[in-house]
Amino acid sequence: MSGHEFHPLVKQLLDGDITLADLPAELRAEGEEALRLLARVARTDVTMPAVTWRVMAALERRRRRFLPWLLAPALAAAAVLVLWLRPGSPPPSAPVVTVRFVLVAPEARQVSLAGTFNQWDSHATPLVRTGPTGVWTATLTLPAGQHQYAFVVDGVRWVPDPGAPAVDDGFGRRNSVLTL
């Protein structure tokens, strides 16, 4: 059947929409041959090129722009996650993603990031103030997967990211969740 165009019902069979028994009798031989050909096709793992990861990250950034930006009256907080793959596309089994955390905290004297990626050490990942408006940033390279985190303002106030989903931490606070 090389170069042969299958009947539309046989295509439905190959798509799994119908069974061989659903085919009219005159199409069953063609359906059986199509299934034999399909069984002989070598199956290989599909890997996504780096551009696919970048497109998915851009879509995620666009989705997050529409989430609320205000965190609390005393703190005008905002966070934007900017995702892109690290240059030199990592193997598909262990992708690594660069994440930029941003918090607007004009009254803060210092801001850091604590999470599962740094054993919740509130001093391990300080953010840098990028201007007079109180914008604080940190860029990390993290393995794909789910990470929980929070911003630590002035060493005492744990603040969830308003641009990310949050979960109860079991101790009366909320942790932000980042899924890469």
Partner chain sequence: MIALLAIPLTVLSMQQAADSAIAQRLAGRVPPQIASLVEDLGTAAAAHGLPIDPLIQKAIEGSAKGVPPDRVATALRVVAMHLDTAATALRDGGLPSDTLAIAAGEFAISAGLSGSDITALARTGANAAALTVGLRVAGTLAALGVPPAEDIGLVSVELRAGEPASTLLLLPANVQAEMAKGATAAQAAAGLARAAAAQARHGPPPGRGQGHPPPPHPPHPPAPAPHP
The other form holds:
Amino acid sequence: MSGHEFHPLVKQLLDGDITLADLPAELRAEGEEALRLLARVARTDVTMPAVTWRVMAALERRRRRFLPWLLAPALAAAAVLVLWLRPGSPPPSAPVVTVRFVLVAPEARQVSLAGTFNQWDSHATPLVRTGPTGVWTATLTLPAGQHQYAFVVDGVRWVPDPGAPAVDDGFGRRNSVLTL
Amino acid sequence: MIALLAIPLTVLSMQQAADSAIAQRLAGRVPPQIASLVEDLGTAAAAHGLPIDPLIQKAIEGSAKGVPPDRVATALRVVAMHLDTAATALRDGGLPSDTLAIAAGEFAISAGLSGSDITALARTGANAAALTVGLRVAGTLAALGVPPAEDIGLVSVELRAGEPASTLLLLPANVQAEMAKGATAAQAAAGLARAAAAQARHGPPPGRGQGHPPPPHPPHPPAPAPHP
Amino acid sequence: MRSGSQATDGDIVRAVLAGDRERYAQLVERYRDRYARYATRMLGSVDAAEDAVQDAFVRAYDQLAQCKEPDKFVGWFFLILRNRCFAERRRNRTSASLEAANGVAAVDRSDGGAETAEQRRALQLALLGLTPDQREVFVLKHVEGLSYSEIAERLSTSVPSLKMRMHRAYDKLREQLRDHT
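Given the form predicted on its own above, what does the protein look like in the form predicted in complex with its partner chain?
Then the entire complex follows, led off by the chain already shown.
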């Protein structure tokens, strides 16, 4: 191995598969060097506030081109949530709603969602970490009605949704409530 | 004589059906003693026209959360009690037995409302489907911290106005929006109730339906008033 | 969070398709900066990246009716932006220039006191020294925070192949940055 290649274990560290503590002592310095490199990348950021109005201005100029399909028969109107019927199944009498669940948990290794819609199965609905800031999300299609749920952090900690109403679960914890 | 025999047989077959449904849904999900308790409570509930789903859900939830069976049993008895309270409250409000409305009432009670609150909502004269949504929304508002008086006041106004379910379902989000501006939960609900009552008296506020202003002149002459 | 209090991407796409054109701005706001990072790392120039992101959003709007799964708008948009970035790279292979690296380094926020402008510039140059494929997997994992399986799904490739690409990128970055660490 040439001198500028990271040890395979250090690469696993960079991949997030192992931690610094898992490295043998002789590789710690190399591991720390690698993490410093990564930390420098992860902290960098770029923002482009002008893009929004530039895009919308460009669309305004194109508006006429879109008139035909703007006037075409539309999908169901959107409110805060969009109710719509899935084509084919379920039947028209069973409206469903798309719901995006979000939890900010920077320290979590895994987050899932358990509730009345999945028989409280803490393995059934994992959330996906969407960025380096620890935002976990899942988007579900749920039948209209009422659902109770909680997030399960690292498979053991039941956490109510901090932004949703909650009720006593009868076991000394809180369930979040979603009324659709 | 046949009729006299038919009644207990019907009850018996309903109980067997309830037992079977419960056993099927709980199989492999809860400890045997909890399954047995849910069957007992569920059979009694079904015999009184109460829903069994809240019991099954609570048993599954407790076991999934790793709650000790004795605590699950306590929670189940509380649910059974709430179902009974909700059914009585709905009957007092003039609503005949409706399992969905009773389940919604059970939720409202678990969220902090009382039997008399449920009766008050039932007395709005809303039909069972609308009342079911109203009870669930009222429970959600209670879970947001809206006190019972303001909660029932707001939901009652909407139910009396015959607002559709989609409007009722927006109430929690509307209350949250007002709270985000600095109002307390009570102030938010009271303000929304005043606005809804005013709207019921005078029609929609300016701005609503802006995209469709009435034509300056009616396209057709008004229809003559019907004869009394 | 409710969950419902924030419209999903699918909600917005359907609303836009139903005629509520202004709501498209919500999608732009939501993903603009996330993909600003991606495009900037890929193109090595903030100006070029801003043009690419803007152009990709306009193209996505033009083709919105073809977005088969509105709830997966972001993955679909990403492919449009990616194509735009790769095309830009093919058109202008000189963008891996010192000037571009300076431009990117200048907008990078530094919250580490020990970090110097020189180190950031060196890092950007090192990223530009990777092949586009290596740079892309590095950016998606370590700038966007996606997992290997998410990247594999997005790029329609396998995790082992991505890891191989990434491990080469690590070595190359180390080699290029050995005087700046």
